[in-house]
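Only one chain is shown below, in structure tokens, and it's the form predicted on its own.
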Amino acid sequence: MKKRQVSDESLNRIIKYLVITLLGFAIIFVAIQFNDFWSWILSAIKSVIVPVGLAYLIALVVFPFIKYLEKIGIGPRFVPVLIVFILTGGLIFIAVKYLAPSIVDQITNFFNRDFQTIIVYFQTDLRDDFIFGTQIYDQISNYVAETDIINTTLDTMIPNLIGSLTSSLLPILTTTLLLPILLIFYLLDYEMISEKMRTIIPARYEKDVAELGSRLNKTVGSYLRGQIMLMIMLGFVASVAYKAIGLKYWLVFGVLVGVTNIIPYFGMIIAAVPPTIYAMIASSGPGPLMVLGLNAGLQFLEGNFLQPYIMGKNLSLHPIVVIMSILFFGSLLGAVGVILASPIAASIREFYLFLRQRKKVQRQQAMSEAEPS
């Protein structure tokens, strides 16, 4: 039987293959030996994106006012605009002279009055106390001791915390002088960019891509709504439960519960943490298991009432869903990747039905064409 000889536009497709990969090959290999050069290039890029990008969602957050005050006929563009940054101005100034100030008081007061207990309490009071036993704590002690592993980390953290504000202190210099400026021209021309960026999509992809970004934008834009007064809404809350049961330094414990709130499920075990030591340490007020069930009768709040209600259906992801996305996303981006891990998610899942829409759109479509006249 004779054997079948390869064709020789089979055997042109395979070179060229190989070709293509070893091309490949040796773009990466070159592309590493300029390490240094492309840092600079991601650096310089990052230093765009982030006020851009910050201004893009904030921009998310406050559009739909200013199309609402349009809409009862406050205008021309500039008006609103200018209203919306009055009013948001004013909300900071209130909250810098009115709750930044106790704030501070109450972390002074912290820091002379009851940070010593602590650091007492953690060297003496804490062995006896410990839940595994005096034996326990004696061996873990005795390893921290020897192995100096306070000291090492300290030593290695401070000079690196110190070393990555001080070369963060100027992006964050300018993009805070950047922000209100890109913001303003955003909402000024805010369908006019919009419409420009849709012109580099191909023209037959452009009804597609339009209303993709359309859908999330909405998509985003609700959750970072929602995130803030959900925030607002809980650390109010948190403040005055904290207040009402007698706990010290309420104010500043019902802001974290606020501000940790950012961080779906977690947050709230993180901002649990802090009252339930100090009120385990402290000799008056309430205890640790009233703090503990406070908090957690706060999570109930977040979770059955006040996160349905203000997010919306729209916005509903599984939980494993977001733990998942909170542990890709954290690994992938760090800190930014925690706190955006959900909006993230929600987009994907936006994308995944507005893809699947559109399958099904396309079969019927076939199917009506198929079908004879």
The other form holds:
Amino acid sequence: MKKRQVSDESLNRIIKYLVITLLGFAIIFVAIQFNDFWSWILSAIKSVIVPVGLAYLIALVVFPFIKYLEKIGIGPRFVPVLIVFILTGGLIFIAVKYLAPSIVDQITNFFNRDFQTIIVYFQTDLRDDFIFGTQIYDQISNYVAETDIINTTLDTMIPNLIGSLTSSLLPILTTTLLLPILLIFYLLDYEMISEKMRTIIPARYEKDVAELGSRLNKTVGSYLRGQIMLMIMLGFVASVAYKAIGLKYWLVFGVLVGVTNIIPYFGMIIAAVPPTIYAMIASSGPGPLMVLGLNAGLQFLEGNFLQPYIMGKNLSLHPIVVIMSILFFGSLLGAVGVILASPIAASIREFYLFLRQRKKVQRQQAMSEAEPS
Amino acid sequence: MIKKERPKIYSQFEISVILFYLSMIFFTPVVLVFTYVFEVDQTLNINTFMFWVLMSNCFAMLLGSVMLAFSKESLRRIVKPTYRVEYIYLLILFMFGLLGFVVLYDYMGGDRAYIANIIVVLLAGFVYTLMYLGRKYFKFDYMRKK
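Could I have the structure of this protein in the form predicted together with the partner chain, to go alongside the form predicted on its own above?
Below is the entire complex, every chain and molecule, led by the chain shown above.
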């Protein structure tokens, strides 16, 4: 049997790739030796990226409104920007003046009145109500008592939490102060910034990159706008519905529904747990089934009526894709990853669709050129 | 040969009329939803407040009707294949309207034990109306598979 020969060309290519891989590993190895230096550089980049990125995301949400104001004749640019800032300031003022005191009141009342009842319930009455039987309850409580798991977890968790909070306090403060200023400049020169960024790109790729950029901007922008709208609406609806059925701490639970709605699918489940447990323990107010039913109704309303039409078709990803992206980006980037999982997945899909479309166009062009005239 | 009847295409004027009068019907309940969350009833007399809201509602209705009559011809010239944005507005309006009627029931001293029943009955009616309006006027068939 004749042995298959490897051509010189293939051999050269294999050697080239091997050398590149080895060089890559060598570079990584050398880079690891300067860990402190890289973390110093990364933290500097992070301190720039976070406020600028946030300003960019907020600009994506706000810019269509500014464009609309300009379209109806309100100009020059600084006037619509000023209107947006005044409106936002007004909304923040109303929230802080009227909603925040009620939320603080409800939380204080909860810790002053009901928290003790809940603790007593977990220590005494839960044993009789435990759905898996008293035997399993005893085994669990013995395990908890023997391992002292609650105290150990709290002892490690609380100092870590306090440490991370204090270390992130200064960056948060800086970002909060910088954000409005950055946003003003970003909104005033939105088109000019995009144009300047286009000039950096080589002329060969300029058209493609501009097209892809505008598509990604549209996807992320529509996701953010839709998500903010859904969060406010669902938080509002849940608060009113909780109050109407007579649930105590309705505002806190309603706000929880709105905030957790940022996490697709899991958010509503997370938000349903505290009011249901509270309804189970509380002596007055609606029963847990009613609270659970209300949350299920809200989930149905959101999933079937609001989200498909408010978010639009750009973000109609399959639930499995969304859940997978939440798990992946959640473990990669933490809480930020969980929040941004859906727009990132939608952007990746948009990128893939763009590449496929571009390839198709190139193939068609090549075929038309090859055809004899 | 039996001719298949073509579905009628409605102009922006008809859609605006539907949206405007539905907004006016839901105006008072929607305002009440906001007063409920901000607990205005604890600082103001809710009956007086409701009276003024109803007065403003009537005034807005008169003003809007006149404006609609004036812009009738220009609106008639606008025709869209589907009225998606308008339908989303209707969805949100019905959602807050539903809550508003529940709040109105609560303000009028109704028994809270029946609130769930009221929500279910109103929801069924609202969903039917939404689907009917969507299919017939907004060219937006909700039940159609994507």
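Numbering follows the first chain given and starts at 1. In this text, the rigid core denotes the largest set of C-alpha atoms whose superposition between the two forms falls within 1.5 Å. Given the structure is predicted, the values throughout are model-derived calculations rather than measurements.
(request) Could you check whether the CA atom of A26 moves 2 Å or more between these two forms, using the rigid core for the fit? (result) For A26, whose C-alpha is compared between these two forms after core superposition, the shift is 2 Å or more.
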